[in-house]
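Form predicted alone, single chain, as structure tokens, below.
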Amino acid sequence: MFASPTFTPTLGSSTFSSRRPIASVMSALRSNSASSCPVLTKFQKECATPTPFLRNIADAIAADMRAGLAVEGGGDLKMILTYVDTLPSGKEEGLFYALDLGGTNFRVHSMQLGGMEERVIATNSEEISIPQELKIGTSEELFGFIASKLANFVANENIPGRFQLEQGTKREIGFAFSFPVNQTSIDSGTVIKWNKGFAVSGMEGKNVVACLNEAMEAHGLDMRVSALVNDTVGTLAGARYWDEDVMVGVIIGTGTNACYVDQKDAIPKIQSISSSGTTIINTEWAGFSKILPQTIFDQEMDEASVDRGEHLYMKMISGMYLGEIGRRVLLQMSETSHLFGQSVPVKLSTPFALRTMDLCRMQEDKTDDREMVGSILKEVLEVEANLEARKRVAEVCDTVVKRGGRLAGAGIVAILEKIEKDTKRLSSGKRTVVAIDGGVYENHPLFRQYMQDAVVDLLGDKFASHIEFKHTKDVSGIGAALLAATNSIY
């Protein structure tokens, strides 16, 4: 544990930013008349933050951090081994491709390497969005779906003379699959629990690669997967590509996670297995529960939804949720305050109707006329609202995003600490690099610098002030692409 700081330091190409005019702005939000409307006065109540609380989190996630690491099912956090032993270090050489699956869409890459002198020659990809039902069909349908999709793909490629296959060789693909997996080897791993809003059927106990496989070779395609890792492990490794000192990969989008560089020999659980050099730990964080500031809006929405009791965490800090509690706030203040006038709207009623990106932007409208929010509220929920409703709608909006920000940074706390726990990188002044991608984190520059106060808050600012953030958009794909170049049985 560490002191609390006095200030916040600009730090790299992503950078903290001060909290003083944040703070401010955000008191200048707060409307007095929130007082005369109790279910937003105890919403706020109750999502509320501090930093002693805050710290109690930070220490409760390093907590399951250390039993899933001890032992298999240990917490709440899987600490799932990925075998990746070794990261990409600019030698490699040949074309690779790569699955990336975890969301609303999924990504197909491929990578021209030509090694140190000229790195990566040319890169190709496409973006394909799922079907609803092939989130809740059945594996056949979805992995069909991918390979046919990853056929066409590769059907329109110009692949240079030098990178021609050989005979007797295939090609090798680096497969990002984003949902918890018991990885049992660099290239083989089965399904723990889909989430996001993925229910496919028949993959109990299923080798996902082998899913992959079987599908790209009913599609005709001479191709292997030769690395399996969660897409924040690819957005590790297509950062460090880059950058060696990049220590922990973030995922803050439709759903989160994290990873992180790791001791080998302080990972109690692999002991009788190796005890030299780095691996790479999948947190598989979003499955965090205890402690959390749970309000009935968030007891609710999770009664309604397919994983019902788990990843609490996530349902507090991804994108695939954040709307949905602000939908529910507003739904309640519209009943028992008439926030919009004496009838309900109906829109406010449908589950999911107002977007992530929507709550983000109305809580990011600093105008005084609160027009962005008046706009959106109008487009979205067709609603037509009076100032002071605009004001309370931004209200809500800002505390649902500044909660899980500061959830956020108290994740990254507890990776942090770990890691200098360990290797005492921060106390000899050395450089960390946090590589952190998804739509919230890119696209909401408020959630950004909430969960970057929660750093600061909990690490001080002499630690704080060797950590960089760095937005690593879309490498996850490309970080796959790497690690199949890396494990490459060429």
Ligand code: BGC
Contents of the next structure:
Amino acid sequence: MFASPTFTPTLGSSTFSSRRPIASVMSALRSNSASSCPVLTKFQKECATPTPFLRNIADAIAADMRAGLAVEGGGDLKMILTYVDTLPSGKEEGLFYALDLGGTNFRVHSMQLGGMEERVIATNSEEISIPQELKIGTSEELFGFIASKLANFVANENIPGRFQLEQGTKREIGFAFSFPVNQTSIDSGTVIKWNKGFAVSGMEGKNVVACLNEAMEAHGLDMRVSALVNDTVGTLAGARYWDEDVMVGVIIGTGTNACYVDQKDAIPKIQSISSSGTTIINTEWAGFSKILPQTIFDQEMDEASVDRGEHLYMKMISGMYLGEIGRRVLLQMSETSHLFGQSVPVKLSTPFALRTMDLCRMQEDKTDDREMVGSILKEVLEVEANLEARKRVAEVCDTVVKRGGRLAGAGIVAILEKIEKDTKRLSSGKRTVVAIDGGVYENHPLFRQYMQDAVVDLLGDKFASHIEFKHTKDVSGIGAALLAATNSIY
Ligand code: BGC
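Starting from the form predicted alone above, please write out the structure of the form predicted together with beta-D-glucopyranose (BGC).
To see the whole picture, the full complex is given below, headed by that same chain.
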């Protein structure tokens, strides 16, 4: 339907035709299964997500989705109304900007849009890491920093004549903001609660957009925010620009979340406002916390967290936590079963010493002598591990990744089944695309495979054959810029 794209940020997509290439990898892991270790055996048992149990989890997520759609605060999932009722169509024209404030970095983008014929003429972007102190500083400090970087970016841009600013207008920005926001319109909202290590003060009850607008003004920027969107919404919108079958946007990175296209008449809590057409719902699924396969390690990690008792689903799936769960298991194996010999490695006692990236790399090690496991243990935890210990470590990593991937799959199924109930897309054989991004999804093929296998296990091959997972890399900012265009006030 759309003209061929001049710029397509999709990395790759996968359907379910080549299901379970993972099997050989995993049986190799298991056939060499390290001899019994009570901590490991118990951990594996408690993390297991056999299909009937996963079905219960998908159903419980679906029940919380319904509760959240019925009334504000009705369930663990907030089911936030995003006010994104119109998705990019390809007709957008002009120069638009985006700010993408995620977990670790923020990105600034600009996009020159040429309408249906020319589509994306040029893009420019810059990634800037956020100093740790700003994540726990004041809102003035954080937004001042962002505005100053944006000012530098804008100052260095070469803007073609056709995109020069007209008198009396401002440049428009889409703000992709990866935290739960109580959205009050397309361009306003208040932070519900910071997470992913952010705890910025002075934001209570304050409009996020007003904070940014003030900082931009202070830096002499002639710009205004036209769309405030969650990163999942930016991902869905960006992916939709090139593919009209995109119905779901998912992030599995430092944090995790999903949004989807819903029918307004299937959302009881908006019946009084308007009830026709579609809108995007930001599920904030991170908050799901029921019947999850929680182990003592999850409980202890949660106890030590700033958002204790909350976001339990996210704490089993996303990049901020998987490494830490693994570290806690290894620490106990080391203390009780002498995993690494008589002494407990000092580094193993340091919270968050093992990154999710390392955990996944160890899980993916298929070599006979677990070379990668050995070198990561040495580099990161400063321990020398024999082959038996390395195999056990690999099993711990696999258990954590498998549980995370399958739980994420259950969430996706709950959303797809909601869409199916209202639209019958899958049963009528319509291709349905899930646009996904985030470091855990991007960098860890076995996580992806576990997730996709769970979707097939729950939906069955017939439905699953119409579903496509598309990796849409770094699209959230682009989607936010496109939504600024769609919601332009000029
Ligand atoms: C936030 C979501 C966000 C997700 C992915 C979660 O921690 O609550 O709003 O979409 O991370 O970045």
